[in-house]
Amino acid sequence: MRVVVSIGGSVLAPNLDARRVEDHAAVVETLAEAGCDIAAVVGGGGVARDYIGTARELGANEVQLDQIGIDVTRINARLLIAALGPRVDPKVARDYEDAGDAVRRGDVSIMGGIMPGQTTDAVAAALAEYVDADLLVYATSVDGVYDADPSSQDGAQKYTQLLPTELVDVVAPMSRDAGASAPVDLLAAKLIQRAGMRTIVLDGADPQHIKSAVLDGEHNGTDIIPPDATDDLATWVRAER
């Protein structure tokens, strides 16, 4: 099974905690040892937001701000590479071809951001489509997709399953708000819809959630299920493996 995992910067490195990075690296290695072709895309998180906020005060334009954020994602990617063993490509992939080449030769590929105007959410979705991934996993700071921001609205309801078209409809209004609170951004949702890709959005604070979802089809997040899918996730995972 070919898997792309998007690990939010706020999940991997909310602070410089080597043990947290090691725990995520151990899960990536476990998936590789279980026979998965795997790539991970790492976000920037709070550190990126801090740098971007400071740069904005200094007068940087939006493209420059995006470039700063990309730099931070690549630093976070290097942290994950440092914690991985010999299976990993030792360089941060700079584009989809680099990452795809690494995955196809059996290496674990790690990416950060690529270009201004594109979040790592979208990078992960585009990479998954590029390498014909069977499964895309978003390890986020929330435990799934909600109909509103659960951090600010007590009555927010979590979806256990969504069609890709429904995901687009849910995240579109969230993505338009200032300080967007969508668990994945609108471009990523549209790429998932275009590819008809099986996707999971889950709480990545405990990396074991990623392992359970990929290897056993068990998680407490949200399944994004293509319209032609006939099996439940656990049955599908067993068949793919």
Second form
Amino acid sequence: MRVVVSIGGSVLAPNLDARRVEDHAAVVETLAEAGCDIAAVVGGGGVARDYIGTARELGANEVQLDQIGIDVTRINARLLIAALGPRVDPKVARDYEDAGDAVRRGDVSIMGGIMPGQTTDAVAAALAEYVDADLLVYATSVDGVYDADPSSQDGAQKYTQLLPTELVDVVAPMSRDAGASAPVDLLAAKLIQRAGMRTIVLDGADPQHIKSAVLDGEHNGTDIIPPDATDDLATWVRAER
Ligand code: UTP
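Now show the form predicted together with uridine 5'-triphosphate, given that the preceding structure was the form predicted on its own.
Entire complex below, previous chain first.
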């Protein structure tokens, strides 16, 4: 099974904690040892936001701010590479072709952002399509897709399952609200819809959640299931492995 995992910066490196990065790397290695082809896309998290905020005060334009964000995602990617064993491509992949080549060679490929005007959510979705992944997993700081922001709205309801079209409908209004943070942004949702990509959004604070989802089909997040997929996740995962 070929899997792309998107690991939010706020999940991998909310602060500099070697143990946390090692725990994520261990899960990536376990998936690879279980026979999965793996590529991971790493976000920038709070550190990227801090740099971007400071640079904005200094007068940087939006493209320059995005470039700073991309640099931070790549530094986080380097941390994950540092924690991974010999199966990893030691380069941070700079584009989808680099990542695709590494995956086809049998290496684990790690990338951060690639170009201004988007986030690593979209990079992960495009990479999943490019490498013809079977599954895309978003390990985020939220434990799934909700109908409203659960950090500010009591009573926000989590979806256990969505069609890709429904995901687009759910995140579109969230993406229009300034400062609102959908667990997967609108561009990523549209790429998932276009590709018909089987996707899971889950709480990545404990990387074991990623392992259970990919190897056993068990998680407490949201399954985004394309309309032509008939099996439930656990049955599907068993058949794919
Ligand atoms: P993230 O993907 O971490 O952004 O990239 P985010 O969604 O704001 O972070 P989380 O999910 O809350 O942790 C950090 C920043 O890097 C730039 C953007 O400015 C983004 O906000 N970036 C990232 C790009 O411009 N292009 C990319 O391909 C990736």
